[in-house]
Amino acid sequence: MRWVVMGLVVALVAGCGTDPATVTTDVGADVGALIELPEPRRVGDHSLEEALAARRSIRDFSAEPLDDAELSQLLWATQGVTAERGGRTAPSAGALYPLEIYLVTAQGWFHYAPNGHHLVEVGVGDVRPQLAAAALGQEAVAAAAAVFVVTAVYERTAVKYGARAERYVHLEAGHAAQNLLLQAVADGLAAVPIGAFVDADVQSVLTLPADHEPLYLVPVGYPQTDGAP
């Protein structure tokens, strides 16, 4: 995976048009490189019906990494911006967008900024084994080329919807995760949604802000085939 490092986020966020709430404020003290992603495509080779029919939860992955374009497309499908007013690929109650997405690879882990469609480096190194341990030893988390971590900041929705916010946030996480799963199928990839993990351990491994509460781990990669490593 070759990403172009554009500079430190603290030096660039002010001039790149990125929503500070999704980069600087929420990531807090984690200051890393801003990483541009390739432009996601809007037209694919497979229909929605084909993706729905082919979707399966697959836990066995090959060692083949995902390239920049594949990661870009998956992130965009999960929470990408699709309208000038800020609308995203998944619906959000009150357009309050409580979800924050993290990407974990062999190189490190990163925070996704939908506005500007880029990543901010949070940490360097392969923490997939530690993340798998936090997920009660599920090997799929350690073996997948990438793990997408869906987290939520409940307060963003609670400001408007009060006690109803938790339900709305959980519905939204389901919308986003399904988008990710269907995009993976359309791109010939395997994926599995995982909800069994120790929340505090996931937050600790990824040094997440206290209000970024993990809801989903979604390992994604090329499916294991006979004779594949």
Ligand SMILES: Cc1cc2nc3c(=O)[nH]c(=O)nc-3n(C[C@H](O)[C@H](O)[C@H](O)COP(=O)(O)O)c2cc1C
Given for the second form:
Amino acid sequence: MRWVVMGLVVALVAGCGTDPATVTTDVGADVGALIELPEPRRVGDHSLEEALAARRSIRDFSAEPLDDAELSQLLWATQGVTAERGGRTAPSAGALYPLEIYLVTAQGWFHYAPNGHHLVEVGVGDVRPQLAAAALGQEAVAAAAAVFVVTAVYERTAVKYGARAERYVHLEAGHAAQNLLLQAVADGLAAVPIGAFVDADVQSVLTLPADHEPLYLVPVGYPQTDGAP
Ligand SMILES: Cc1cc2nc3c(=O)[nH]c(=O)nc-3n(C[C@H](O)[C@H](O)[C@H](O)COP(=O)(O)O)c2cc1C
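Let me have the form predicted together with the ligand next, following on from the form predicted alone.
Full assembly next; the chain just shown is listed first.
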């Protein structure tokens, strides 16, 4: 039902041109501008093998922001739609897609809509310091240009798989996060997967709906190099 509503919103906004518009969806926290993302590329300069060999957790970032094309590519790698019937970059048990991705930048925080490949603004302002505090003071969260927050709605998978759903949802979060980490490497970016945080504090900082339960924070940015800001 949610994506039906979102689809209607997208159609309405698309019909009015590309200017950001204020939209309301039935996701409690999603009330804000709809931000179109550039089309992600399907070819790159690096092989999968090169990305696998180079991947390392990097926690020191430069202050350089990520542009829309970079954010678009990273979001697509995480949960982008790649098939007409809704298949995504990461597999999903029963094709039930329990994951919801949020993006946190210096400007604000946003909810990713895979169908339509756009963002919906959730809040304005830099909450990275508060998010870092929720992650037990981990500096990487405050310093990265962007923090990708993988959350999950367990009930979507539990409807079909019952108690097995918890396992499946966690496996899926791993698939999505690994896609994100490898895309970051392929794009010359630094990233680290973070599991140490207080769930309730992350939910509170990002005003997440109660059933969007945070599983992973992935700060991404340009690596800090000697002499860089
Ligand atoms: C489930 C999980 C949780 C993690 N949580 C954190 C974390 O909270 N903070 C952090 O700095 N790194 C975290 N890491 C990254 C690991 O420390 C890192 O993967 C490990 O040291 C191996 O280094 P590598 O990723 O460079 O191969 C986590 C990794 C995983 C898989």
